[in-house]
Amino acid sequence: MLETTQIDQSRPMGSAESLVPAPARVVVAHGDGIGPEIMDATLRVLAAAGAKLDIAEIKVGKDIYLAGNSSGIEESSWDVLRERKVFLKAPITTPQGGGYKSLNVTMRKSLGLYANIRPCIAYAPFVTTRHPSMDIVMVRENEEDLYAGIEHRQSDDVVQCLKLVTRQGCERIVRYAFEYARAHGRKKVTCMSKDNIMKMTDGLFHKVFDEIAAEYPEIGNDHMIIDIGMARVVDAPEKFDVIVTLNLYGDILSDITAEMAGSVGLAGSSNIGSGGAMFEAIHGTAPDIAGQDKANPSGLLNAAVMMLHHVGQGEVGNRVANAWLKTIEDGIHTGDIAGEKTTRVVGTTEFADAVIARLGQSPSTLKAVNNGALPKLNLPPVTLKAPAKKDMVGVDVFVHWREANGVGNPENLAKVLVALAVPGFKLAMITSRGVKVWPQGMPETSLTDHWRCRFIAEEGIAMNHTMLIQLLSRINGAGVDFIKTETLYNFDGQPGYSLGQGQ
């Protein structure tokens, strides 16, 4: 373990004043690629400016999934993080391929780190852009969405991804946005999402903004599709303020805001959740230029800014900022933002140092940081409603079939279902892709081998459990492959399901 612990010898001791705040203590770990050169330059930095930190240092990523561990991290690390709640990570590397999944990923929602704040500011006129005036803030949605990697190959010629949304995931990084835009100053929050598609899932996410949006009269709102909100991110950034979108949207998102306010290279991100917090670089591990003393540590910088302001020590937090923002506008830089403005190309160890020259120092032309203590979100624990009232109404059975030409004709198909029905069940549609093709199917749709073949209680049936068994049943029996199925209801009278494209 490493310690920076500092004493301040200006009272005397003994005094009850005698002893500086105990360290915040934290964890660290360097990383794969450039993370453990940036890493280095990050702790040079913080421990010249006076951050008191008591840090616990941890190995995650490569090393780890070639040591053969398939989750990237060792069990006795994540008794560390969870006793010490703050975590500072360098990049790290997903093997590619295989059973590895995300690490960053899986601390994240393991950890219940569900807020990502991604500030994307502009540094016009040092660092190149074409959108000097731009300060946005991307608060991403940080567990669900996609990014619950639930994956399953259903058939010879498909896979699916399940996108899973929560009323409480809605609520929590919603409120969080407005809660983060009240405590920084900030005017507006703009919701994204792509609810002309996809109804069910990014419609929560909206109706719950909507509904949360209204305990804040003081703080404007909208509402975009992503598609054309991100176009209009591009074109005019200044016109927004503070962006809350779901979670893979976001990833996106952020990376193309910081790109656009200059680079990539320069943003740091938080992850928030009610027992912790993780600050990490948004970019990846550079392998092509990793031990070559090129890398630019910026963005974990940054990163450890917003860490220092999260236990109590904002005060250096500014201090840090002033001096990076001082070492940008003299036009010390790293190679990945060289342009007119630099006066002098550095490495990784160079930029530190010349950091570290400049504390004490506030930038002239860029606005300096002085940021006080931050009030307290007020976040409530978020708690499930009351259950609606649920009333099965049929089935979506999932089928690989094929004939002997290589696809399946949905009419055949439908045939041998229709003949499988259970009494008070129907054949209402199949699918493919989810774009209807029985009945009443269009000649020109692209067909596979995974079908969704919808059963509906007939008129006055109530359905249950039993009656979807003997369906399968029958389905089995006749040799048909299904493969999934899901259960359609009624909540409290209204669809919990989707319509078939074109029915």
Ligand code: NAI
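So that the term is clear: the rigid core is the largest set of C-alpha atoms that superpose within 1.5 Å between two forms. Residue numbers count along the first chain shown, from 1. The shown structure was predicted, so the numbers you read here are calculated from the model rather than taken from an experiment. First, how it differs from the form predicted together with the named molecule.
Relative to the superposed rigid core, F209 undergoes a CA displacement smaller than 2 Å between these two forms.
Core-superposed comparison between these two forms: the Cα of S362 travels 2 Å or more. Remark: with the core as the superposition reference, the CA shift of D32 between these two forms reaches 2 Å or more.
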Contents of the next structure:
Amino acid sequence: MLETTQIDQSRPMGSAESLVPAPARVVVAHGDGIGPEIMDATLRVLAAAGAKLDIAEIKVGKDIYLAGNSSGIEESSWDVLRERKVFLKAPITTPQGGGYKSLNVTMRKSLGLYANIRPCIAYAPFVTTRHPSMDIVMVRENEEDLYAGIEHRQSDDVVQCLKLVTRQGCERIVRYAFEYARAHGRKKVTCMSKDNIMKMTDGLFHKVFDEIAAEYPEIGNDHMIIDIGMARVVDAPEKFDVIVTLNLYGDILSDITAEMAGSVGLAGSSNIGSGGAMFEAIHGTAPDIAGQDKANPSGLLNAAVMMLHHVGQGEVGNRVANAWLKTIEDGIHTGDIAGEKTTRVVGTTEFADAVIARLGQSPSTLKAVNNGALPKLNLPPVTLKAPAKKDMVGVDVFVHWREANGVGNPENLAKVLVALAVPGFKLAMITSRGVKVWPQGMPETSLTDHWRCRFIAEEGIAMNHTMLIQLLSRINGAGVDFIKTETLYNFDGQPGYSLGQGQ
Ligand code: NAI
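Target state, the form predicted together with the named molecule; input state, the form predicted alone:
Whole complex next, starting from this chain.
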């Protein structure tokens, strides 16, 4: 069901009236658990600060799931989101049990929200943290990588998950990171990948990073292998500024950085794409404290500040941010962050009142925000590159094969396949889980029932699909179960495939 509410903000408080442009048309969902409480608190602060918002409310989450909608959102709500493109969302509950799809994943994919931005900032000494100087912005790619959700069981023993990385996806997210850094006066962007192992997928991410970094000479850049990079972040977060990385690494690292900042209840995040933008707190519905007026609304409020910048009301965003910093600095804290510097423990409503009372004030110890209206990010549409010259040079045929007495001997599989090869190309290698086992495998390599058999065109032979189909037909005729094939190509003369480990 769709309700549309119009918050009358024609008389914003204080001097903010002159600062704000026409109302921004946004969508709001109150969510589940503590969602309604923290959303009410947040909207009250925004209204008092002079935000001009024309709000359409949609319902998402538990009730929608339980009414039989497996995505947690109704069709009519998509229309509202598509039309307004800006979404402030409170946390929602995904009911336990099979069949329910994560609304967040659906949102990101359907609206093309490719960038997940999560500032992880320490507010020491007012919020306890072991890393008082930490001020990291995580920029995580949101749509690709292992999260494409393409998984298969291929044999009795083996399942696989496809890791998909596109040049367009890399360009979009890396440019976003540099544009964000430029707009926010950040000094350095660090790329993290595992391109020492995944030379093609992570290698592409790193390569695109180097290309785009060259367009931003005023911003420092470096690259770290993700494992040592994460270790360094944990050891000395103050040495990092903006970090850009692929989806899986970003998912893990952004939770680590949020936790390290001491502020799971404080951090907001944005999900940005060409089709829209979604802003939310990073925490969940906190069912243990729901309905008790105890929840900290700061995460959602900080997300709302990001939204105000996004809709061109950055000055109002700064008013809210500074009043919030002053509230934290004055020791007015919800229970989750209460500590040595707390002067009064308050509930959700009183915390929002305290922020409203401080609108127009700035913190004195914590760094005040005075970045004004942020410059618009320059994010030109990303297009496909001109096609490369593509030459077929071979095929990897994956087979599910074992012998009656156990997993099987690769020498025996090779004998079968060598006899089947079509004139013009020949069996070059067999691997088990990527490690070469034929010819000249190591006896220690552990074997399974899943073999990658690489056929390569002989010198001077132009391979084609007909030859490939002939080969598969012969393999099939011999009763060998091929599970899938990957055709091997050279692109502009460069191999578009990796070598086998040990090859
Ligand atoms: P959670 O973040 O809801 O709670 C973890 C702990 O942090 C709890 O002790 C909770 O009381 C506390 N906490 C969280 N936010 C707080 C706040 N604003 N103020 C004070 N304390 C706060 O994570 P949990 O328990 O793993 O998940 C609960 C539900 O939330 C699940 O149904 C989950 O699916 C959902 N969830 C939804 C998300 C979203 O909509 N974006 C994100 C994460 C979880």
